[in-house]
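Shown here is one chain on its own, the form predicted on its own, set out as structure tokens.
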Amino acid sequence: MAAHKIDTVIHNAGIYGPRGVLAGELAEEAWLEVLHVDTVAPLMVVQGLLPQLRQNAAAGHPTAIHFLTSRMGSIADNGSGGNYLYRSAKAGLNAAVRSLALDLAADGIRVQLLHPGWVQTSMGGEQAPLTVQESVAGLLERCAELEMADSGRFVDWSGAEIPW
């Protein structure tokens, strides 16, 4: 049986862990389990899939890794301080990935980091400006748009560049 052909992944998966813990109240274990889930999964996952994605790309396909992360994994961009767990597992993420474009740019693998907004999501909450419509229309937008030249690039939905 042949292998099915992986052209595109998307990373969307992710938890925030407990709100509102401060310094001096951190608890290892859920931190853990989000750094876990934000950023070593994901890796995990590409790691697993890479022998197909390479063979996709050296086969001449357009082939991108998308994930989803987050401006709070912005360190330049912290200006309000907590959220400790979420801010260091996208953080780690960021780094992870943008390490990820160099490495997979000769094999001609594209790769992004996404922030979806500020979404009226669970997560985001009904006071949040943007619809689910909105931000996943940005995002496929710029998924579809991705190039080479822009691989590694950490981008919101509407395309802005967010500093590291």
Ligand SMILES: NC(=O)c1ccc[n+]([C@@H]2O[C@H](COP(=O)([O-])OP(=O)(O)OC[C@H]3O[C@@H](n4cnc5c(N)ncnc54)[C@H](OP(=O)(O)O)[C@@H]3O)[C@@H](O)[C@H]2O)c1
The other form holds:
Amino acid sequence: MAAHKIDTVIHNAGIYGPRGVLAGELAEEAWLEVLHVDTVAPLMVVQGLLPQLRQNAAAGHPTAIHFLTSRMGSIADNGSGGNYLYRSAKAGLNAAVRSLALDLAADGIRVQLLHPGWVQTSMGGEQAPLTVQESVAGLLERCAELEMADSGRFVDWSGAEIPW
Ligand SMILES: NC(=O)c1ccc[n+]([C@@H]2O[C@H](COP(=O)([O-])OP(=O)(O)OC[C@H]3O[C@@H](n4cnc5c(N)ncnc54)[C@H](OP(=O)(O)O)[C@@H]3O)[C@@H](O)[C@H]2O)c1
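Now show me the form predicted in complex with this ligand, since the one above was the form predicted on its own.
What follows is the entire complex, opening with the chain shown before.
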């Protein structure tokens, strides 16, 4: 049976890890779990889907991979410190996905890093300014407008570019 082609992957799953962990309190096991889920797993999932994605792109169909990351993974934007586990995991994801975007350009596969905004989810909490509907509407627009020339960009739900 022929493998199914895949045209779009949106990798959304992520964890924050324990909150409020300060320098002097960092625990290796908890940190490695956040790195595993937020940095390593997204690339492993996509790696498993690459044959189908490449097959789709080779047939001339638009093909894209979108990763949900966070502004907290921006080193340039870090003006408040703390949040070691989550910040480092999303910064690692950003670095790896930037490489992926460059490496998959030859296959014609588009890659994007998306910050959803601060959203009212289990992770974002009730005090977040954005509803899930507002964030997802913007994110879907960003997915739809992604062109090859924009591959590897780090943008938020509204389309604003985020510094690395
Ligand atoms: N909410 C925000 O303000 C905000 C801001 C910036 C970035 N983000 C990013 O946006 C994405 C979605 O976050 P969210 O706010 O929706 O978080 P959430 O409410 O905590 O939901 C996280 C989702 O990830 C899944 N997940 C977590 N660990 C997993 C694992 N090991 N295997 C499979 N699925 C797993 C969860 O599945 P289960 O329900 O089955 O556990 C859940 O569906 C994440 O990548 C997050 O880092 C969110």
